[in-house]
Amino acid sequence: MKTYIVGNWKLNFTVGEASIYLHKLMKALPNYRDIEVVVAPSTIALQPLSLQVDRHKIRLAAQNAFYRDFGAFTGETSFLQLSGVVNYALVGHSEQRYIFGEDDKMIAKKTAAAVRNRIQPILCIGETESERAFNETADVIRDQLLGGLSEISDDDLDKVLIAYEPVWAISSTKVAKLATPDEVAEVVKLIRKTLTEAYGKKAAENVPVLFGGSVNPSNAGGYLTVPGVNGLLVGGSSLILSEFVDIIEVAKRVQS
């Protein structure tokens, strides 16, 4: 299975800045056969970057989209409109859940809409600090995982990626506490077990599971060696070219 390194740029970079960054990133990277490098710019930058990007080196992801293909939904962008522009889309990111109030029902519709329009959804799940403190992690992970996949058939499960991103470990929310590899391993094991129970062992083994949460060049290797982790969802370090390239190089060394 490939290793996925996904950079979520969030609400950063103008279109011009994004273009310059992408140009530098493409120059810095060789063609990796077994590493899928993905960046998720703001929606306004996706179309121009899609004309610039070398898809042998880098793939584009949307940070969000709406589940209806068309209609009277002012201000929204549909997965249908993004088809051919991006290969991936973040779905259910904690900032969409906790800032904008998306629930599992909405996230399930978005996951299905992405698959329907031949875009691979990266379904983000993760517990808050208080949920972990009250020993609710397992329940939250199961609910978000099965809720987000509730409209996905057995045949389409292999089109979905899962990203475990504990809210308490995201540095943009506060001074984050880093998740230890053992803590990540425990949840990834739960994710695999839940998928196995719902879809069968073979299907569960084929789903890439990523980890995100204050990932940087110094801790990337530790997370990538966690059993069952197939890649990383990178936030702040993806905005710094040298750090993002370093993380990709760490991934290559772990593979070797």
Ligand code: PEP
Contents of the next structure:
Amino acid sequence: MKTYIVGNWKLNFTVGEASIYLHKLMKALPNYRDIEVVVAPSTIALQPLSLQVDRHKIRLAAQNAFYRDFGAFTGETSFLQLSGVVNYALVGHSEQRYIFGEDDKMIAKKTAAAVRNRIQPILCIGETESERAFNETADVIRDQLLGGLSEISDDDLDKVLIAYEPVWAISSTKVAKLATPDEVAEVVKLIRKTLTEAYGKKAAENVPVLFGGSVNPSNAGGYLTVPGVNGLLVGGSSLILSEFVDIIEVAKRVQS
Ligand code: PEP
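Return one more block: the form predicted together with this ligand, after the form predicted alone shown previously.
Up next: the whole complex, starting with the chain shown before.
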């Protein structure tokens, strides 16, 4: 399986800044066939960047989209509108869940809408600090995973990626702490077990599972060697070009 390195730019960069960053990133990267480098700019930058990007080197992801294709949904952009523009979309990112109130029902509709429009959803799941403190991690992970996949047919599971992002480890949260590779391993094992029980061993093995939470060039190698982890979702560190390139190079070294 490829290793996925996904940069989530969140609400950062103007369209011009995003274009300059992409230009520099394309220059800095060789064509790594076994590493899928993905960046997720703001929605407004996606269309111009889609004309600029060399898809042999980098793929684009949306940070979010709405599940209905058209209609009276002021302010939204649909997966249909993004099809052909992006290859991937984050779905259920914790900032959407906890700042904008997305629930598993809505996230399930978005996961299905992405697949329907030939966009691979990266379903983000993860427990909060208090859920972990109250030993609810396993229940939360199972609910968010099966809830987010509930409108996906078994045949479409191979189009989905999962990102495990403990909310308490995301750099923008006040309490951000680094997750240890052992803590990540335990939850990734649970994700794979849950997928195996729901979809069978073979289907479960083929789902890429990424880790995200304050990943940087110095801790990337530790997370990438956790059994069952196939890549990284990187927020803050992906905004600094040299750090993002270093993380991709770490991924290359871990692979070989
Ligand atoms: C993210 O936004 O998905 C993320 C993991 O952020 P950070 O790397 O900054 O913790």
